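A lone chain, given as structure tokens: the form predicted alone.
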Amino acid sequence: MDSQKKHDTETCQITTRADGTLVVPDRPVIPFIEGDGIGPDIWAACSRVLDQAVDTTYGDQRKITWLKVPAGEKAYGQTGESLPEETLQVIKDYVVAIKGPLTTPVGKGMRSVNVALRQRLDLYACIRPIRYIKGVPTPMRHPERVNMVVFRENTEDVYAGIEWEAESREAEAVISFLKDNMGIDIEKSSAIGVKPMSRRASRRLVAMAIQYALDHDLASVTLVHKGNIMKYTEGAFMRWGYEAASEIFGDRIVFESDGELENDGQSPSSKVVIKDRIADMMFQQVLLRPESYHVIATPNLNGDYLSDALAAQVGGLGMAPGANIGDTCAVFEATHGTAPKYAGKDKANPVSLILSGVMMLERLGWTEAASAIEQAIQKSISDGIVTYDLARQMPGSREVRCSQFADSVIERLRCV
């Protein structure tokens, strides 16, 4: 690379300070993975909205340069790799990236590219803010009470992918080892999986969740686990979470168990309240008392279930953004699947990916552009201009294509 190109690359790269905050140039290069299935449709809509928001808000002062990188089915067809090493390196180099949905075969075939991406880049926190957009159809009487941010541990638990097929040589070896060395008798035809959960991974996830609550003036962080049954994995997550809260945050937090709270469950001194709930009971709580929960920190599998259930309360996964964040880089993503039957039909709802782009802009510190997009989406939905998934539940609405929804949001951006 010649010196001029090297200079140009360095001046458009986002970098990370020692304290974890970002140094963002006015014209950053941001890699994107288009995605499989409906990915190209929703990415085309999303990128246009993001570009318009930046242009409307900042004019010539700021601009994103998009860098396409391969992953998923197309990458596999071209290179034999679903997640090329070059893609991982580009994301590491440019720090912030965004992606559409990627195919994950069920019960066979390649392992999840999404999981591999999170593990290889150590994106240990899957962050999913869930709140209601007025006008979106929902089964809830009071969806406006749902306003939570789920922090899901992203690298361990059963999602670590340590498992062996039933009657395989590896499964038989593990079964024999457990019987011979620990006296544990397991049916010989069983498939076997291992659920690793570590102090390090649990503590850093909970610490990030508590710091988020402090930074955003949120009242509580709830540790969600199944520690009454899985005492040494899920139960340890809870214990390590409390340990991290006490050791790292000191007098900025208070434990619910200390009994110092007001009648509404909040701290009289505006400290962040740390509490915990059993996972199955938490599903009832977020239905009956959603306003009592603000930030949720949870192991991988529980977080997957809970964040999807919460998304259903505010209109479904098509309305739910997400981010995978580590200490050195972040990847923002649509939370839904690839919906292959709608691929190339310009039909899918792009809001999940657009709102993930909003999270990305907030990460960059470009909060004015992020807020403008949220307002424009709200206005479009309030005006009844929606894609098919919402239109079929909204009498009197006007059903539009994916690209036309982007047009509607862009039109309203220009008026924000």
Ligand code: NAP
Second form
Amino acid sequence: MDSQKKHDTETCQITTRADGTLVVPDRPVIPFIEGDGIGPDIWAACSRVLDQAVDTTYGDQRKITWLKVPAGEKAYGQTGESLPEETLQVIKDYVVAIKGPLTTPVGKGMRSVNVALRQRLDLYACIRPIRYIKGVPTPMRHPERVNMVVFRENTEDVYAGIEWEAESREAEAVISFLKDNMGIDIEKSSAIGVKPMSRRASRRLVAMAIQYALDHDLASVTLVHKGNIMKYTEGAFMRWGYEAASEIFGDRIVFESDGELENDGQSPSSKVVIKDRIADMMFQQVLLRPESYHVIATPNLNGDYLSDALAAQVGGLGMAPGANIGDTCAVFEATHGTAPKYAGKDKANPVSLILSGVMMLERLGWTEAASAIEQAIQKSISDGIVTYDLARQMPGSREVRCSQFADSVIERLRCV
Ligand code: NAP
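Moving from the form predicted alone to the form predicted together with the named molecule:
Let's see the whole complex now, leading with the same chain.
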């Protein structure tokens, strides 16, 4: 690389300080994975909205240069790899990236590219804010009472991908080992999966969730687990969570069990309240008393189920953004999948990916552009201009294509 080019690369690269905060140049290069299925449609809509918001807000002063990197079905077709090493390296180098959804075949073929990406980059927290946008049709009578941020552990649990097919040599070996060494009888034709959960991964996830609550002035963090049944994995997640809370955050937090709370469950001294709930009960709580919960920290599988259920409460998967964050890089992504039946039809709702882009702008510190997009989306929805998924539940609305929804948001961005 000649010296001028090297200089250009350095001045457009986001870097991470020792304390984890970012140094963001005015013209950062941000890698993107377009995604499979509806990915190309929603990415095209999303990138146009992000570019317009940055342009309207900052003019010539700031601009994102997008760098396309391959992953998923197309990458597999071209290179034989669903997640090329070069893609991982580019994301590591540029620190912040955004992606569309990627296909994972069920019960056969390659393991999930999404899971591999999170594990290889050690993106240990999947963060999903769930907030209601006024005017969006939902099954709830009071969706505005839902305002939570889910921190889902991203690297362990049954998602670690340690499992063996029924009657395979490996499954039979594990079954024999358990019988011979621990006297445990497992039906011979069983498939076997392993659920690892460590102190280190549980503590860092809970610590990130509590830090987020402190930074954003949120009243509580709830550890959601199934420790009554899985005592040494999910139960330990809860114990390690409480342990991290008290060791790292000291008198900035208070335990619900200490009993010094107001009637609404909040701390009289504005400390963050740490509490825990069993996962099945939590699914009732988020329907019946959503206003009592602010930040949720939970293992991988619980978090996957809970964040989709919460997304449905505020209007469905098409509306729910997400981010995968580690200590050294972050990948922002829509919560939903590739919705194959709408692939290439310019029909899907791009809001989930656009709002993931909003989270990305917030992480860059470009909060003015982020809030301009939120306002423009809100305006388009309250003007009744929506994609099919909302239109079918909003009598009197105007159904538009994915690209037309982006046009509508861009038009409103110019007036924000
Ligand atoms: P999905 O792709 O999320 O789609 C399920 C349904 O959700 C769609 O049929 C559609 O419902 C609705 N939906 C999803 N995205 C939407 C959008 N942007 N706009 C409007 N409606 C939307 O789930 P799936 O069918 O179970 O998964 C398909 C593939 O995606 C699988 O290979 C899966 O592994 C993968 N996946 C990837 C990710 C990821 O990349 N992070 C996440 C989840 C799943 P209606 O048909 O009712 O309109």
